[in-house]
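The chain below stands alone and is given as structure tokens, in the form predicted on its own.
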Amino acid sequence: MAFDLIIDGVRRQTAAHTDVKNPSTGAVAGRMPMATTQDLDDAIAAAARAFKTWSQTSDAERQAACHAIAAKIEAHAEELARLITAEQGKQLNGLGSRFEVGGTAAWTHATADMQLPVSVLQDNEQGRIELHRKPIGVIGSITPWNWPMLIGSWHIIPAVRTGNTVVIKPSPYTPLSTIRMVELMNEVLPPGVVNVVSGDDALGAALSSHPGIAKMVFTGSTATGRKIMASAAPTLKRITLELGGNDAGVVLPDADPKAIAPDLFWGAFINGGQTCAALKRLYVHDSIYEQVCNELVAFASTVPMGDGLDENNQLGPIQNAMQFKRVVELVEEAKQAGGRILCGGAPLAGNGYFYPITFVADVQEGIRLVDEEQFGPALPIIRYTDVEDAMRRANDNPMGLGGSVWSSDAAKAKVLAQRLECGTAWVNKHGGIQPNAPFGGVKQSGIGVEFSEEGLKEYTTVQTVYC
């Protein structure tokens, strides 16, 4: 099935397209538009024209309209993930596609309930000052390939909410689900508010650097954030960054192995470790190292690996061949260190792009497998003796997205949790986020946050009225 462009409210078919793979067959799960800079923009003026109207909306309509576009995805729920287990390959499942819409609906309802009332600075015999947040303009928006939808929406979304137009470019991997469920979007928006466009990466540079664009943000790896950075720095445009995370998990010694080994599982392996803010690197002290790896093995052989549209499966592939060839290399690397494989730790044979959940014991900083994010099921275990020296370790990272800390104890690991060098720390989970909290990284791995009012505030410039 071919797909088309959706610009100014409609269908726009292209010249050329691509084909999508599915990565667990590799059969072709639909054709993608390739625009050009011509749709780009016409996609960017017709967001500018929709804006000089839909800024003036009321707060009511938006949070109307943002309702309505969740109830479109509840109504359409089956398709859309069925739409993304074909191209993303997780499974239906679980924390899997079905997941992914249920989650992306109940935050576009969260977001559609949030508010950013005008403040009153002062008030008094010298006058009164009033801070008003306005929307800023067209936003453009590069989403990756892990969670689509759902990271789409966490763009798209509070864009809207908050007066402003979108003119979105999904990963060429992943474009089928993002331009389905824009296509539902304008079934309840004004012509022009959301607007896709799909192509290559010569296409998100080009969004990038497009004068007409107010604000870009950006959902991926470090290196292209770097890029968008360099790209949006001309026309001064504003930026929000979630970028890669190499997230550590300290286990304290009086942790229960058997009690956390399922949470630490999710927690590094929800997507198949295809996640930001998944757990990255494990520290275990040596007291408990070979019970936490023991148990995580024991968990492990319980989750079934295979094809998404198998009901029965609770992981999918690695989503295409780069991304693969890279998890071999470090697993192969960390073997050549001196690693020790616990299970897994070569390709299932087979069609696609099947890498078994994999632990490597008995390595340390220095190879790539730790030092770097590995973006896939394989998962390092790192023992240490000294909390304070693992602590040191964890935070000696150019990373900072998300920690945790595991112990028995909650409020002694809360307390070590809050000196993780990160936007997020947990303790006793790993990865969980809500649309109330905030989300964001420090130093590499980002700038801005998302989520709840801090997130909405993102969208607006700050007005000062003296009255």
The other form holds:
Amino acid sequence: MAFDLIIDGVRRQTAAHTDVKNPSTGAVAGRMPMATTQDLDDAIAAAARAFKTWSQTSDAERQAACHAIAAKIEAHAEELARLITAEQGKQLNGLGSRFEVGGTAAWTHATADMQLPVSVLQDNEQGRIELHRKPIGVIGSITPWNWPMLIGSWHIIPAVRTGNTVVIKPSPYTPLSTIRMVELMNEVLPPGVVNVVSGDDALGAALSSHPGIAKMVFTGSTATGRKIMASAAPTLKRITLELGGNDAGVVLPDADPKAIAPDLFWGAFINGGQTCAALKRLYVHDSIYEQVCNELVAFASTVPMGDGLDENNQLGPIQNAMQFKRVVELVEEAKQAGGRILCGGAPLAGNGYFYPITFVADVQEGIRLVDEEQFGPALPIIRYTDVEDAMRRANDNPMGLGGSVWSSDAAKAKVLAQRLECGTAWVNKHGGIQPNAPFGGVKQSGIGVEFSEEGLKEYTTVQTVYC
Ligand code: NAD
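Since we've got the form predicted on its own here, give me the form predicted in complex with ligand NAD too.
Shown next: the complete complex, the earlier chain at its head.
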């Protein structure tokens, strides 16, 4: 299948392309069109033209369009899932690419159904005051490589639902499913409402600093998030930043190791740990430490990893060479620091960026595997003896995306979970998100939220009308 830019509702071929490779095999999944700065200018100009009419459409019209997009995605679900697996590597089944496509459609329907009605702040003899929400303009979107289609839809759909137009630049590692998704959206939407340009990081910098962009929505690393924020300053662009995390989980002494092991495992290793709000540091009380370690290792042995296109697999490879190298390095450093490898601990032989599920016990803060986001299939398990000490250490990190507390006493765990310095706190689970609940980071994990009416509001400006 050929992939082209989509600008103003039509495919645009580029002179240059870059191969996108399947991380399971190294085979070419497709060729990414390399947009020029002229293509970028044209896409933003098309979105600006489309904004004039799209922003004036009725709420019902935009709602219907979003439902129609979801229906298109559903009709092409298997094609899209296979494309995601081919470029991203994740397996088709379990929490893999079919789950990603299903989530995209479900989220799109849910967002379509949300409303931001005019609210009346005052209506009396002194006068009437209404609060209106208006679209902002052309939204620039930049996405990462871990959940390419789902995250792309999280940027596009609320923007379009509220009357904005979009230029999206997907990650150069995983551009193909986004291009195809935007192509399908263009079967439903008027020309120019959603445009896609693909290319390298420099194209992202050109998009985020472009004066024609009214708001940037970015999901990716904290390092890039800082650059986006800086590039927004000259024209005072609005921003939503969904950045990295280093989520802590605190297992209390009264937790049941066997019962919590599967949820701990998937909390940490959904998408092979390449998930922003995955569990990335596990604090376990000394009294049940070895039991929790043993249960996690036992559960890990039941989860097959391999080529994403193999229907039996429940985990795939690390997505790219850079990330693979990072995981290898962080685990080696942890070993040097005295970390005990409970399972895994070295790359798997053969083609592909396969690194096995790895638990590293007997480590603590001061090494990168604990202090930084690993974004891969290696989890440090940290021993503690005092709950207050564990809470302090869990919070002693610049990131603040998610966190969890695990206990047989859910009420006690909830009190502690609320003390975690993070945007989402879970009790006896980790990482689950829903379209009707806001999601976003505190501290250096981001600015703003996505999902729910709170997320929708981020694509609007307030107009107060005295009438
Ligand atoms: P990344 O920051 O390297 O790249 C993300 C995107 O930014 C890519 O499209 C890239 O081309 C672009 N980019 C790179 N340099 C740029 C620049 N100077 N200006 C503008 N754009 C630029 O991140 P990644 O490696 O693709 O993704 C992994 C990171 O994303 C992890 O830190 C993860 O936690 C984070 N993430 C966060 C969330 C969330 O919701 N908080 C979700 C998924 C991933």
